[in-house]
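Here you get one chain, nothing else, as structure tokens; it is the form predicted on its own.
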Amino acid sequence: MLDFFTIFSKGGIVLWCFQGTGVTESFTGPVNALIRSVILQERSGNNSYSHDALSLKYKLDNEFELVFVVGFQKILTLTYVDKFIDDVQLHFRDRYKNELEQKGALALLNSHFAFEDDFKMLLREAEESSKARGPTSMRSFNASLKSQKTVKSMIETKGGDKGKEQGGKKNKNAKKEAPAAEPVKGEKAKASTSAQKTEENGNQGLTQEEIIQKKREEFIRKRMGAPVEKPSKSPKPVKEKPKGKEKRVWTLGGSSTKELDYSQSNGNGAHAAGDQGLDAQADPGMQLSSMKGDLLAVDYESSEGEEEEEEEEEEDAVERVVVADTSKKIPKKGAFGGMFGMLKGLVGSKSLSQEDMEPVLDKMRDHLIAKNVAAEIASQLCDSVAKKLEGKVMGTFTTVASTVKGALQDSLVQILQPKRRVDILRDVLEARSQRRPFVITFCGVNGVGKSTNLAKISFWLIENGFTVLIAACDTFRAGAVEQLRTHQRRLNSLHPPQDHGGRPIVQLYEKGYGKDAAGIAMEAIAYARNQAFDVVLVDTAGRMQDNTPLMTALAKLIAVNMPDLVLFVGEALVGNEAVDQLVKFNQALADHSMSDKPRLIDGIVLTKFDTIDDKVGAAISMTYITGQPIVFVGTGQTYNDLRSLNARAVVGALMKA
């Protein structure tokens, strides 16, 4: 029934293995795929993994750093596998505890683990127990609860309904009768309002005759046209008008309106001060710093003082908890017992269990969701950390909270660090040596900044001496081609053609609107090959992940042209939507591909990173789903605002309270 069962250390040493009868294929391929895709990528929250026709289940033993893996055919439903792998783990630990406690790989290599007889005994017991249970038969009608009900119990009686109706009518009548007994309250209210009116008119303390005399004088003054003396009232506080929004001064927007005055221009449309056009001369505000070489890493300004204060607060909280726990035990055990209890709470004296980590993991899960990590991803991360730490012996003078936090931080750094290095400059040089252009395709939903970040990447590439051809394959959105043409002119003004042998270093390839995007991309790549361009940047139309026709067109563009790099452009503001976007984009590319190994998303461009402060969870969500690295990070609106991802800085901002 089982294809294989293997036990190996986290260092990669196989301690024991079993292979089923009739199985000729080696189990190294599926196990290596499990290690690469699950264990190294911190995705061990779910203990099952599928590889081709095999279904793999695994269990981690964190105390002895072991991994137990069982593999069987996917079409089989073996209900006993979970309990069986637990029994094998406990039996193996108990039998070879002394050998496993010896540290070092050499000790494990020299040890001999004869476990075949015990394994077959446990497997036989598991199979017999599953057969003994068997499928449960359906209950007969006489054994069901419905057969015990009488016909009378299923008939609704009308008497109870009438009683309810009568009771309801009584309540309604009672409610109607209640307001009739309240005329006194109305009179009191009228009396109080009249008293207030007399007080407001300044008649308090006057007799009836004096009030009449006063009213006569007021009437005479009105007839004679004299102004009426108004009673003195307390002056109302003067409300301050709310300040309006201050005008924002943009650094590249200019400081004077005279620059926008074109009334003194001559008939040819040029300024009287000079004959050069706006596109030919570079704007003084566009003098940008050099971006030669690798991009700078995005960083956060987190002072060491704040981190030390947070650590001190955590230590104080731990001390308060320990003192609260030991104060109850002082009368029984004395001073020495209280001190020993406090040290026992800190010193690593036991292995971690799920119950110990549950409250800490709940707080960590809420913290990650508050930092914009998708809720599903946050739960999977916390489950993975729990599996990673369960059974592990705590270090000396460490708390559960600090242990869990450290493990979660290491897991997040591991997720953000790429499985493979994406070095675009090296890849472009390699493509140039083969006399072909390096093709990058940008895709994503609407409004995330694909065209803007394409222009930033173009500036970075031309700063490093490469020629760029921009393919305008967004034939759907109005103004998309004009936007790219504006970027082309500005980039050529920063790098004039006369500095490059009279050839524009950036060119735009466009065929207007309403055309087939895949055909335009193919023509642009052929044109770049003939004209010896180094890089082709393909701009595609924004599309929602649920728009099937546009997703089919994108899959066709990628399948036909086979770009070297497919970048998904997503904004850092997105939360749970990141999961849906990336899963459906990858699914569409896989479904509409014509090859057995379809081209999926190769990397991520994270935009609007300067608008989120420390809510950087979208980076974790996107990387966790695709398993692909974040290649570029957009941090502003100028050509210089392009960075690479610093995994430790992002995780530091994510874990900051």
Contents of the next structure:
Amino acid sequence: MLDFFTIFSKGGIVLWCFQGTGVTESFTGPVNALIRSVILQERSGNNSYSHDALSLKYKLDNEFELVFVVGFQKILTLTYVDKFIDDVQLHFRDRYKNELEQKGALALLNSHFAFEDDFKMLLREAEESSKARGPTSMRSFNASLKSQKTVKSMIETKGGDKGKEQGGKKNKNAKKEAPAAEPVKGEKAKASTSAQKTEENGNQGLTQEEIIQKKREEFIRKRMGAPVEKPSKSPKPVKEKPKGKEKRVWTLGGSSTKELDYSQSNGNGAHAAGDQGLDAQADPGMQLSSMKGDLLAVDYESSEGEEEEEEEEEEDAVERVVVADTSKKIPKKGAFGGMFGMLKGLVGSKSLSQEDMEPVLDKMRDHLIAKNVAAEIASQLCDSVAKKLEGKVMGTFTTVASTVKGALQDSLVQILQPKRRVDILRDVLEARSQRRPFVITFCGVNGVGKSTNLAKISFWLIENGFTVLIAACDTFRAGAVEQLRTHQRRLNSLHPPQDHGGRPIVQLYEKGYGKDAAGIAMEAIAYARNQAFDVVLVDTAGRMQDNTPLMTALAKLIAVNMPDLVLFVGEALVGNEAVDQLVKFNQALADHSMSDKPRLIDGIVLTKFDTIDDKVGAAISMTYITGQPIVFVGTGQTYNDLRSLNARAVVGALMKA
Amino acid sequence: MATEPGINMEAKIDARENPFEPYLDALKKVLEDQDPIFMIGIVVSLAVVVITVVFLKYILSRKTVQSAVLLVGLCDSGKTLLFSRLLSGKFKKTQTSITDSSAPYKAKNERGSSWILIDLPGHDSLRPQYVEKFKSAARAMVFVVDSAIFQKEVRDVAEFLYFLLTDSVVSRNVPSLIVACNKQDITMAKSAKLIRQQLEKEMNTLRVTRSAALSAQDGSAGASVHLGKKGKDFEFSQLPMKVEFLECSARGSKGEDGEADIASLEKSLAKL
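Return one more block: the form predicted in complex with the partner chain, after the form predicted on its own shown previously.
The next block holds the full complex; its first chain is the one shown before.
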């Protein structure tokens, strides 16, 4: 039922592959997609990935630098796949240990891995084991603990028969008879198959009665509290009980059943809460006059405050659970063993295991979080590094800490490296040769520096000889258009039109306030095309990612105008919020676009970089979440404060103690 | 009058020497008290330490021996398959490489020289790290280009080539460059001559845009090496290193079981 199974080295050579019967498509495409999106983007904490209709599961063998990938149809749920990959891995390693241990790729190239038979055998075993288990069924009565208890008590009491006589009277008992009958039938069927249960067959009828007795007891207790029409019959079974067996004393129960009846207080409590709710709803009408005089203290924001507190508590609980999960494995080394372990770790080849890496990874995770990397991204990164290093053999005189730090550094640099070519000037030249303007759109939340950085980028572009049109699509914030006009005047005074053939090098396209931003953008682009401008910079209003109507408006602007570059402007001061902002922005752009290939965020502008010293974690969070490169870095408020990202320097600052 | 400052000066000099005097005398006495053999032992050990330090510095600062040929190129250009063909002649299915692979290669020439052939991953996020790691050991670079989709990728190819050529270590060591136009078995593949012309045009533009690119945030500017001659259009012949363009096909025109058409590549490698 598997579509394919490949074993290839990390250097790219396929050692062995298997293609399921009837599968004609090559698996190279999906596996390449798996490598690019998961392994190279450091998301290998979770070991499954889906591509079109296929679901791929993989396992990294870090000792011999191999990757095992299995692919099957997404609609099938195969339970044996995880264990199957592990078995195949162990088998393959044991069988080809000699070839794999040799350094250099020659051994891999020259040897032929005839793994077919072993693979088929393992696959057959895995499939059979999954079939044999079958769907998990409920525990039979005999297998549960109750049966063992009642057998003992049955030997002492004599009141079991009477319980059965009273069985026919009440409805509840009839219902209990029915489900009681079914397990009996089920048990009889199973008794025929398994020999163990034959000895307990004789006790079935009696044990059933015990259950019925107990359930009747509980039912009666509940009924006693509420005013019900059957007081006469109910006390009977209760009074008959003490003769048969000792009354069990419940610590929380109390002697009288009235204490156990919560019905009245529950109803009253519910009513009380409802009344309070009504009162609170009537209050807002009265709040207009309550603002006069001194301001009320914070406590009085009753319902809103409570709701916020509850939400915060839930979030804290979730965070605590996450933190507890990640730090659950505490190494239990004694002091003596720890010393020897350290010595052992220094000399000789030792393979890394999860327990060895735990403490170091926890420390690194905390360090990253202290450097302003978002918490969930730090934990995902550490999981991915753990997966990459598990089973790897360390050389002599390298400690676990240094290996883990090195691997983490490599993966951070890899994340920050752009996955596509980033050269704006070249792309502008290309657009110019095609006689169309190059459109860049800036989006982001409020106050991150969109307009300031737009001015810096236009300064950089005019320094390189391009004509720029600024489209003022921020029609909401007071003073936005005037701000851009001031920038335009300053830029024109720095590069006067006389130098550029009598034509102003920067122009502003604006239509005042309150108009539709998408319409203004479309007109601006058409104007630029007519007047042969090289670049159009579209400034949008800042908006919070939760504000659905504004996000829809932004998505419409981008979908309608199809800009060449959609830049998300984010400030370097942001912490965990960065993840939420980017995810929601991308989601909004994807949801409201009509086409199959929606335009998502293409690049990130990281602003206010001069305000953080070495807490540069926001860069990592943003690139990890989107997979898009950081195109510009804003380091100040003058026109010259625009830089590009140097991945090594940022990672160096991040890993510095 | 003039003598007074002189006397004062002398007095001052004496005063300055005087505090040192007792220390010097004490030192001399301690040294004389010691066993002469012990003194000689100390002097010899100090000399050994000094010589070792000098020796180590000399060794470490020497240029690392260049004995490797790097296979570089964009993702999916066929480097790993070429690697396999050169070393063993066999066809192997390949996936995107995540790490480098290296193996010793025996060149097909009379001298029988052998050096190490290293296949670097081409994925954009891994490229810079691996080039950084291996560039100092390179005596030649084989830049593999996918000739079939070259038109679409020309800007990416040119940018990577520009990055390689303007690297400070590369421009210092001047390894020879072989541009292998791979995938010639596909009918739409461009010829080596055409690829050369297109690359020269692209590099010409890149010279301008790359030098105008923004500097990094810690102040380090981009590559300051200027390719080719100023004022004239860029041509590969203007470069200080030997550049050669050739065509090859790692897959081979006869399908997977046939031979690969890498004769010209092997010849060039033999000339190294």
